[in-house]
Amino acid sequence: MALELIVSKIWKIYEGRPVLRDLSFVFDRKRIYVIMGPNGSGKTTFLKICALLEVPDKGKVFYLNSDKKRLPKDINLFRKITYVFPEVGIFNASVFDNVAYGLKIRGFKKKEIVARVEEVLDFVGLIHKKKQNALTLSSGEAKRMGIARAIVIEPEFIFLDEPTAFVDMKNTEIIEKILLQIKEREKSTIIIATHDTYFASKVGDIILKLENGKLLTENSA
């Protein structure tokens, strides 16, 4: 089931101040979108609304399947969406167990869990740390583990909030390569909120700029 995300006339108001104003957009499948803007511009709010983690005050967000039928916000849809927060939540457990968590709660069998987790850890360059306690990872390694935890469930939409914040250049470059390789596999649509202009230019197919609650420009990177 290939999903398409449509955002229609979204408004979000905090303490009487519009953060998002009448935003509409259609996200095509299997591309990388980058939402940019200064602090307080509404990037994270927009990202969370798209990921169904927040509800707009006005407007609608909906997902269509390949037959253009609107999908209800049920458990099956949420299994197709994953969100990586700026600070990755880490369990006091091994890197392997942190990445495996989403598969375990979905009832995957042990053999498939092992195969999937080892594949994604190899993909993000952390296979050699699978037995290490995740709390001992560097900031950049933790970000990569968060991406591994996101993609191990094979989502159709991956939302990333500031994936390179507090990350050194080496890990930033690794994250860039990971995201571009995900796109090449043509399995997921990636939507990123960031203030990192250089990173956006490296990974983005489409760059959306948010300022004063409005989408001002849309550029092909």
Contents of the next structure:
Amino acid sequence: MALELIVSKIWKIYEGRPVLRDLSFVFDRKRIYVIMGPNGSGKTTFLKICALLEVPDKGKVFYLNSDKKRLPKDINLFRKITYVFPEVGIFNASVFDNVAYGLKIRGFKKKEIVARVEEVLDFVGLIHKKKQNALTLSSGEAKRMGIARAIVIEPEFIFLDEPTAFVDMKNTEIIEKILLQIKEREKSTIIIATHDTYFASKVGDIILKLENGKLLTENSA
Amino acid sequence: MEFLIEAFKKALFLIINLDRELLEIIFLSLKVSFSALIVASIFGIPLGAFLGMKKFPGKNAVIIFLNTGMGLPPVVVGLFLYMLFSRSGPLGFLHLLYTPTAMIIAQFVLAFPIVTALSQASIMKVDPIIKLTAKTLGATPFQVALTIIKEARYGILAGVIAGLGRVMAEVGAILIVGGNIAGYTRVMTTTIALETDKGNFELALALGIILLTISFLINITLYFIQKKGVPANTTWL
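For comparison with the form predicted alone, provide the form predicted in complex with the partner chain.
Shown next: the complete complex, the earlier chain at its head.
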């Protein structure tokens, strides 16, 4: 059984305006959830609250293990979830070192780091750029590297905030393929925030719409 | 003009022949300055990192104090330390006056604010997204701090080199606390001052050339470090 994310009756208010209102949802399947909504609808806020990067003004967000026990919000839980920002957040280092980061801080041995990073870079089509400084990548390549850096640590939850923003058609298609392949592996629950309807329909198993602070189910695969 | 050319020739002769006295002076200069710089870096970089990352009451006052320290007049530092280390001073029992240790302490006082303030400035320049990214990839707070320091490494190194430039060139503080004792506390800058006073321009000029060369090398290093910090064809998302 996978880790479950429970969002219970959360509220988030910005400058007197409720962005999220009494919102509840359970993410319990190793699928791709897509959260749609126009700019300013609160997608990023919701994603950050789910990823424990922000706290709601009211309500609770917690993770349950396979025994339905609530996990404490400590480093062990933080290491099971990861978040890819729209700006990616690139370290001034090689592509290899960027992707290896999560493994290094977890104390993996060098041999395993090399094997896993190379496998993932090959998977996202960046193996030929492994020695290149990551700051020199194009926007699309940087997004792919961000995804590679997230999946290499095999987290239970991956949050992707606008993965196709500032990305050309070709790279968007590559990102779609990568996400669909990740889904097949069934290692992680992926939650994506996007306003790209076409992209959402291509990759999403469960499409949710954030409207007036509420999460509405559009379809379920 | 003729005496200048003559002095220059003799200076080159001393350099080419690796004059023993000249070498001793250069060695002591480097030993004092690098020791001061290492100690300043050991304390200054972590303090700069702390100031750059943490918020606490009085932080701005500390930063202003450090920035003021960057422009400390070396003679004032020398005077202050002289009073501390002199026989009747509060630290007179340590018998440090007119020793290389006193010179290292004086140069430490000069380098420390530069290394600390420039480290702090470099840390603050690191994009906040780096901190968040490290956190979301599972870094502990300590690992996050190390990652930020690593991101700021080129700026921090530039601060260390700027500190080296400052201590290598100063004369006031070490002259007062070191006393310019031949073969013991005599370094490049104090020798230049003394020999110029005595009219012995050859040694002064030779040391001047070496000091300029070192300064030139420091600046070349600084230039390349800064250049390396921003890779070519950088794409800013």
